[in-house]
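The data below hold one chain only, encoded as structure tokens and taken in the form predicted alone.
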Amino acid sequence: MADGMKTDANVDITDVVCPMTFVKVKVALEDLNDGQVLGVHLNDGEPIQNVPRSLKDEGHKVLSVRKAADDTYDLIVQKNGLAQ
């Protein structure tokens, strides 16, 4: 994954669209402990507007968003990690 940061899982949501980019989002992390950290895969628009956003609402924290070349993004999260 990109950053060079390493991931517990990741999950690759640019074939879904909006709500469910942040449901299979949300599933991945049950899979994880907290402190975990998880990396998404996920497309311009709705998703990168809205996916960020939920995750902090529901106290992950985002380590980084990089946009990549073919205009997706790679994010990195820590499960709970607002609560740490």
Given for the second form:
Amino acid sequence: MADGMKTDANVDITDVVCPMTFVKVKVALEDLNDGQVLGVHLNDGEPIQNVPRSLKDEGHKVLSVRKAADDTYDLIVQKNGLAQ
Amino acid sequence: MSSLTNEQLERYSRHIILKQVGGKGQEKLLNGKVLVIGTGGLGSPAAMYLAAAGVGTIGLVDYDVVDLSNLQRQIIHKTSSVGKNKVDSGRATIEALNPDVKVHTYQELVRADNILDIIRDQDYDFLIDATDNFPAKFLINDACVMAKKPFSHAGIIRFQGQTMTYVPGQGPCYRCVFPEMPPKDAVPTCREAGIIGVMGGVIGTLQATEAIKYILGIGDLLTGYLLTYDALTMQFRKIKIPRNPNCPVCGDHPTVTKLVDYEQPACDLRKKG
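Form predicted in complex with its partner chain structure, per the form predicted alone context:
Next comes the full complex, and the chain you just saw is listed first.
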């Protein structure tokens, strides 16, 4: 996926708005083990402003952020990566 | 994979966002089973908040019917419910609030010969004592100690309320604090004494909070503490109470080893309308 990094799971939150954006990412992360990585496809604006911050608040590490040509973003998030 | 549907993710989103809850915690709530004994001033808000929270199985115990004088505080019942069985009225409110909840109703007074069967019926995880009389409070306490079930005690009168939480093996029970029934007619019931309508909302909601925390396994429960609230002075007091090793029911050498039906004060005995 993004940056050629292999992800353990992916979630697309371009079809929902706050707070469902973070809810869907959070539930997807719960299915992973610590250290595994999740790809998140999200919209510009409120999602890209808030979702990475919420992830950091809960101890997850945003490994990369990539903007696509259609103004959407792809995040790579490592579960509990800030705790390690 | 999370078992939550998209609709559930949305309904419980404000829970799931909480670090202490998450999707896993919400699943625990949906699998949780709470028995609410009494659907009056305390049981109304307790049962409604548990239902809104998505506690998946809620039992309601009450023998009474809705009376017009209940509606000043018993918010689970409506004007149109007057004359109906309280458990049926409560069920209707819960089912309208949250279809995720399975409601089990017990149209009876808790007694020594039925309370353990009611608890076992759905193997409830946690009980809420939302009753308005001492015989029921002592019976619920003794049954929970004997069945090793956690429960939230509460009592409300006039402008005052109190609550404590019993968890087996983790602190005092109700009888550690109040070993024996008060003498008959020494204590007024809320029928005689009056009760400010909001009191059940405050204390019953605290009871629901304890049930939710217990199911989620988060925070500190009111085990080993009696919380009192005075609405006139707006004072909360959290009083530390030790377990009594000589407690007649949970002590090291209990003297109360089987359930007893204590006598109801005469004014509490009312015929079904």
